[in-house]
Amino acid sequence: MPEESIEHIDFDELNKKAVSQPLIKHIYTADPSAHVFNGKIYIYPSHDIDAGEAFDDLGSHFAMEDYHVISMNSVDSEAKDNGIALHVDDVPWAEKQMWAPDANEKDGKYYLFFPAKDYNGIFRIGVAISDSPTGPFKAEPKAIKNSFSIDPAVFKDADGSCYMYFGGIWGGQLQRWRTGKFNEEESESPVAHLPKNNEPALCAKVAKLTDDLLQFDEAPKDVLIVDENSQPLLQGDNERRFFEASWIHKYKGKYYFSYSTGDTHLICYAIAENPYGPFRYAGRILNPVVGWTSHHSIVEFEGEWYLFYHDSSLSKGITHLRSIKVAKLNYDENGFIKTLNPYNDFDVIE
């Protein structure tokens, strides 16, 4: 939601009606990727700062420089900021814009997966490793070979296989890779290089990772989302089609792919029988929050399911200064997720 659209909002009233409050208030955090390691919750968010960049549709004002890991003993406990886990200055290949990360664990090692722009202005995805879930993390000297775009989410299946889901349009550059190579043509328009509205929407990507979690084990494939008639969602279907913020979780044996619709500010999901899909669109998880972006994760803790997300309520609507939150997630008897309104009966879009 553009900042000029927040003038009607009474933030005192909104915060009273919010279903959750910011987990961290001394810094701004966004894009929370939550995991349970060793019986504790660890959250891997972006660290928002005000770098003085002008607002634009390609996200130049999201100028994050480092990552902090947030830990919680339980959903109701105080959230702890464990300090800087990785800084862009310590990533040889990365120049700027440390956007939404994720993490996972294997054989007692912890892996941080993150996007950043390289010195050619192209988003790549890197890996950093630590002996601790809170870091500090040491980055690999090069980005993952053949990686591109943003928002990596790494899902570990029951057999130990790990899959990376990634991609984002507009500032995330996914539309500039439609031919398999980066389109060098510069454009100020966020919709340049996108399919037409009546054409199939661009898809997120998925690739199985190598056993050491450092490279793709295969060429990335499309994460196809289909409608009730098994037809691919169209680019113009912007209340259902993929924009960014991939996440995967399993519930009762099925794979739930959730994502942000970007310019319509929704978190939606689709369901499949396997990690590659196709995924059938199933509905909305989260209605619009204050702030343009919406980005989330879903995790089970002690038998309950939780949605981690962000909004800009703490900064009173400043788009690039966000705060992470958590709310309980519920399913119906058929396995469909019940839509969550982040502010009860308060509509942030008029």
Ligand code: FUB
Contents of the next structure:
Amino acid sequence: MPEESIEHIDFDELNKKAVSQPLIKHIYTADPSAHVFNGKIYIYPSHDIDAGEAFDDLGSHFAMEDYHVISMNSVDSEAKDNGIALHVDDVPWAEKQMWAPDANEKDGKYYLFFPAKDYNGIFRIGVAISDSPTGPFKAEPKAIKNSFSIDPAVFKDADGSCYMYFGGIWGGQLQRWRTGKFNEEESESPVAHLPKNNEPALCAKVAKLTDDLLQFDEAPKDVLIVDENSQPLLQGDNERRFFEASWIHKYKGKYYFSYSTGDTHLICYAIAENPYGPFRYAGRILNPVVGWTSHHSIVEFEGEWYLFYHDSSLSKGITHLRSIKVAKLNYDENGFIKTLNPYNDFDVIE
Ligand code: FUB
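Please show me the structure of the same protein in the form predicted together with the ligand, now that we have looked at it in the form predicted on its own.
Next comes the full complex, and the chain you just saw is listed first.
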């Protein structure tokens, strides 16, 4: 929800009704990508700071500089901050804005995937490697060749193939890559370069990764989301179309692609038979939280499913100072996810 509309919120009341509390409180964290490695939960979040940048529609106020990995023995146990895992100063190609990361494991090595702006102000996606899930990670000297935009989520399928889902509109610059080449024309309007409202919405991207997880193995493809009539969602359908924050998980053999709708502050999902889609829109996972952004991950741990997400309740509504949280996720008998109200009947939208 927009920062300017928080005055009406009674935060004591909201916190009493919240379905979960921040997992850690000594630093601000956001965009939690959770994984289970060796029977333990590891969360790869953004590390929010106040760098003094003014709020704008392109997200300049998200001026993060490093990543910390958070670990938990179970969803109810204490969350441990394992310190700095990677700093922007140690990434040769990156200048600023270490946005939402993800991680995965292969052959005992851990790979951190992260977006940052390069020295030309263009978001790219990089990889850093460690022998430990908590880092420290060593960055590759260059970003992934032909990578662009933000919010990588790397999914390992049952056959060991890894796919990166990524992209984000507005500040995430996806709309500037519509022709396949970066559109140099600057604009302060977040909707410049986007399709018209009655045109098919801009899609997230998916690319299979090479065996060493360091490059794209193919040109990125569109993650198409269709409606109940098998028609692509339209750009103007902003309560359902993709904005940012891709995640993918598999439930009972089907692929669930979930994402944020950005300016309508929802986490929604769509279901497909294979990792490339098309994905059929299936509903809402999370109603709006306090703070403009919403970003999540979904993971199975000891036979139950969990939604990791964030809100700005700890900072009392400051958009770029968020806190990671976790809540149980429930499916109905047909495999549809039950929508979670983050504060029960307390509505953050006035
Ligand atoms: O944390 C910075 C950006 O805010 C992320 O990359 C987006 O998904 C949004 O949560």
